[in-house]
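Here we start with a single chain on its own, the form predicted alone, put down as structure tokens.
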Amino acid sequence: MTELLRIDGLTKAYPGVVANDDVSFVIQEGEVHALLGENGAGKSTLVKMIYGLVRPDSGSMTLSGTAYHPTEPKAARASGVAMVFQHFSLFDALTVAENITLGMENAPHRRELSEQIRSVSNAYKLPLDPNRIIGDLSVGERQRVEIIRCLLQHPKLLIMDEPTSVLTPQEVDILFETLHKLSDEGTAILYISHKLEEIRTLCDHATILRHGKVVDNCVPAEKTARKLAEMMVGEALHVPAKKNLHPGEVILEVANLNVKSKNPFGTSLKDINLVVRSGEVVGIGGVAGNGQDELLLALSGETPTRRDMVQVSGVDVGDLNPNERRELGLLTAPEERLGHAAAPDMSLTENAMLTGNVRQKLSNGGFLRWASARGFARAIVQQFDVRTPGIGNSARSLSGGNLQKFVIGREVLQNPRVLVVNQPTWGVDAAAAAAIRQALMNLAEEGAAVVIVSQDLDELLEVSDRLAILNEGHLTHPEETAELSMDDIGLMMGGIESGSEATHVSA
């Protein structure tokens, strides 16, 4: 193999923290190379770096023999590099070909563009209509618009930033075909995935970093799973322990729910019916959009219900606000962390403060207790291992992987009496997304009723008592989870119910 991408002594700090420290390795021509390392490690910054949103403090690197130094992502993409990000830049309300003009520098006319798009997906088994508006499009297809801009500029290096979260098995397979063909073609790819199997199966080389350093390197294949995350950590990895408990009352009950989307490229739910116990994990699977976010909007109360459609233990909670069903013991967690779960420039303990405020009793007579809230803050980031200089820190200045932890943490820590979370370790490394559905496993045996919206299937299939399938705003009757098999549930995530009759089922 021919050398691409010579990275020599890249060192990267900010504030109380050394993103990267002295990163050297090597990418050859047509290699898939993985980038591994636990949240916080600095894979971020490094590939920022190369693709040029941001600049080193010291190092070098070299493309192609060349000294290689973008100032800007235009520069980076001149010169053969492009990068797919793990959240997706597009705009709902225009079309495919509109979407990548705005990634082009120089675009060629509409008519010659189509032309390249429809020849150059149909060549990497990714079909896309060039006329078709984004916001009808499956998260699997926003991938493709996203995959196939890179591709009509023919980079060099392909940068990939967790790609399969949020696509079905069958998808997974498609992106991995289409890889192994640019790989054949000559172009390298820097890959960054937390599912270590998919690194075993699709990586020639991977290289580790711990704390900002790198600390190893290897053939995935030639290691295990386990082996790999151990490298990651540097210690031993705690695999989550199941018990068969037995359910006891019913805490939510959720009934011919019935919601329009807000959003207009959303989708609305339709007769949702569900039935959670105590001590019991219910896993929701399915692909993105297809009315996860409208579920927890209207489990949380953000978004309204009329009564009866919605019950915890007993109580009517379909009229209450977000925070009426907190003190009942309704708590979620959202699945967009930064804004959403969290407000990006507040402090980790106004973020506690936030949906702490009712069950910790943050407050007394109108003042807010803040010596309070900074001690639940500490005891979130103490109990969930959350990597930051300090309490004060901002929740922007965290990776996302312990982000997270935070969120996730923070209303663990609540005692809820059901908690529903939408994808608990997107993004998450090995080590953290054991320690989560431990977290997780551990309260449900405590008696709470606990709700997994998740697209990770592994996941699912590891926590799970009973599984559900979210598709186009229906739920599926849940099912035994150990009576499904992985080939069963990517069939009913893309809209076929295993051994069914019909597609959808109320619970």
Given for the second form:
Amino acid sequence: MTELLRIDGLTKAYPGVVANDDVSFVIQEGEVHALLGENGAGKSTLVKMIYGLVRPDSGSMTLSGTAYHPTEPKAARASGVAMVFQHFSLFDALTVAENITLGMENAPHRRELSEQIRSVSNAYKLPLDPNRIIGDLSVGERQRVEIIRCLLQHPKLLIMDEPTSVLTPQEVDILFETLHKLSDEGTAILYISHKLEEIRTLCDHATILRHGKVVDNCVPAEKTARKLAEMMVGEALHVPAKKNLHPGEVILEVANLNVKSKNPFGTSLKDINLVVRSGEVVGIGGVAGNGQDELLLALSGETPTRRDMVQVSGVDVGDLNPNERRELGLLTAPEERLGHAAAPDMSLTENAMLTGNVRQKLSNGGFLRWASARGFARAIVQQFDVRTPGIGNSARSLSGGNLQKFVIGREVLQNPRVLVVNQPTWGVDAAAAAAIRQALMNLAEEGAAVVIVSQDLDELLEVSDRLAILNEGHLTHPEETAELSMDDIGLMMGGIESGSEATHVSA
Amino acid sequence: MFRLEARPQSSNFWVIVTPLLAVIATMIAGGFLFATLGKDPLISMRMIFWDPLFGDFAFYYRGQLLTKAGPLILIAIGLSIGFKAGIWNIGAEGQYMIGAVCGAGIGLAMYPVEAWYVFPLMVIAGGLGGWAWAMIPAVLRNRFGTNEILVSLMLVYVAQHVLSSASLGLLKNPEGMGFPGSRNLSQYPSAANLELIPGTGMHWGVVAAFFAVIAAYVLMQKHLIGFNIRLTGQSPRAATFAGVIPKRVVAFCLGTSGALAGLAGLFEVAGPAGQVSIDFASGYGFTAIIVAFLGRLNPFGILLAGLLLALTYVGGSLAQQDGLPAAAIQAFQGMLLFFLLAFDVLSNYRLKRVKRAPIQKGAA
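For the form predicted together with its partner chain instead of the form predicted alone, what are the coordinates?
Shown next: the complete complex, the earlier chain at its head.
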């Protein structure tokens, strides 16, 4: 194998933090190279430097033997480096071909381009019709558009940032086939992912970053996933312990829940039925955009529904507002940390007040008891190991993982009878994610009913007792997690389980 | 070369220092303006900032200061509550006029009854008038999603016509020899809002303004309503999550700011102005926007900013006697807001000196 990209001593500092400190490694031609690290380890900065979005403070890169220092993504693409971002940049109202044209410097004629798209998509087994409107495509198909956009440039190096986080298991298999074919043809792939099992099966080499430095490298297939995680975190990893539970009485009951989405691109909920018992963790999987946000809003009380559609311990709460539900013990933690679960520019104390007011009795006749709120905020910070200089700091100043610990801790410490969380560990590093999962499981053990909505199937399999899938606004019947195989789940996610209702999927 | 760089947290130091910087920059730029008009800038500045406080006739002007600051502070306090929630009432000037017309209307309707309850009834009517005028944009926004900035601003011009019509028709002084304008309320003892301590300029409106400062502080810092208002301004989705009903916040903020502007109008019409007249409105409602921002939407900051702007009013009229055009004084006040907003960048960003990176040659 010949050397494709040599990275030598790259350093990039931002105010207050060194994102990359003397990073060096080599990517061979045709190899699938994993970049591993916790959130904030410096993966994104490194990749942005390779793609020309960020300029390094010092250090150098060599691509195929010549000096390489892209000043902008255009230069990187011209040199044969392409990237598929975690968040797509596609226009919903345009067709696949039109979207691809927009990103090209010298776009060929539409008909010729459509032809090229067809041939590339056939060659790499990524079926895609160039004339379809993006808005009608599934997330997996949208990703294909991004990948084909890159492949049309015949890249020597393809960078992929968390490509599988939004895919169903079947879609992941298709993607991996494509990646293998690419690497067989000599295209190198720089692969960023949190999913260690994936990296073990897919990647030839892994470079591990911690606090901006390269701390290790290895052949992933030779290590266990747990060992890889420990290399990332730098310490022995605590895996949440799952105990056999005996579910008690029904606490949360959702009956024939129908909610029309307020968002024109959202998904309306259709006849959702769910029963959650005391001591039980129910996982709700599925690809984002299938009604997760709408479900959360309907349970939190931000979208009121018909009175009897949601019940807590037999009391109808469907038309109650969020605070009235909190009083009855139904607490929620939304997905979006900044701007929904927490106000970015408000202090942690004020953010503790945000949902804690009712149950923690942080006000008296409308007058706020700031001393109690500070005590509550301090308790969250201490018990959930939130790293911050103080509770007077703004929510925005916390890292994603720390803020997530704060947001989850804020609800857990209020002794909920039902806790519904959406994407509890999204973008959170391994150690923090383990702590959050453990806290949720402990909560169930103490008798609460816990609902976890997540896109991360590994997470759901690890913590949930029963698992259901939300697909196009329908919820499958929750099955015992222990009895489910990955294939079963994939079929549930694809909507095949929903039988006759699945006709609109193929439309 | 300098570059602006976002601060992780807004700087408390700069939040306090920027208003001072803005005042200094306004003095410098205003000085140039006055110099081009052929006035000695130093003398003009002394006339505006020094003479009303410490000059030969300061005993007269000091009283003027509180008289001018009272309505500015009262209106600005109301506006600041809405601004904190991201609800932009730009039409305080109109609410001020309607408050004056309603309050004076009640007083004039009771003329010549002399009783203790006349003035309190006028105060209530003034507040309600301003409240009702501000509820128009509130209801339109809540029902139809209109923009409260446009609606409240446009209603200022409607209010101006209501005021003119009242002073020419309904409220015209029957003994006024046909001149436009109502009876003089300051000559109707039960309705007059006179100086409480002679020579200080302190009337009930100033007392109300001081009270509003303290009440606003308690509301915003110590009460759930204020917390919900701040939360709405910060992050509307987080506010809904916390159980806030956005429409109620809109109604509360617009209603409160309208009521306070209406009160300011009533205290003015029953006191310093004395009568409802076509030219009653004097721009307090618009200047109060400057006061609210100059005071950083903080009640005590607004108190100081109100006094400062009142000073430019009083000093401005002094300078006008010296030959400076009134428009120059208004431009001077406008500059204050301009510089404040410009320097405001510093509380959220810092200047960083960057060395121009050496351009690498032979880039691929």
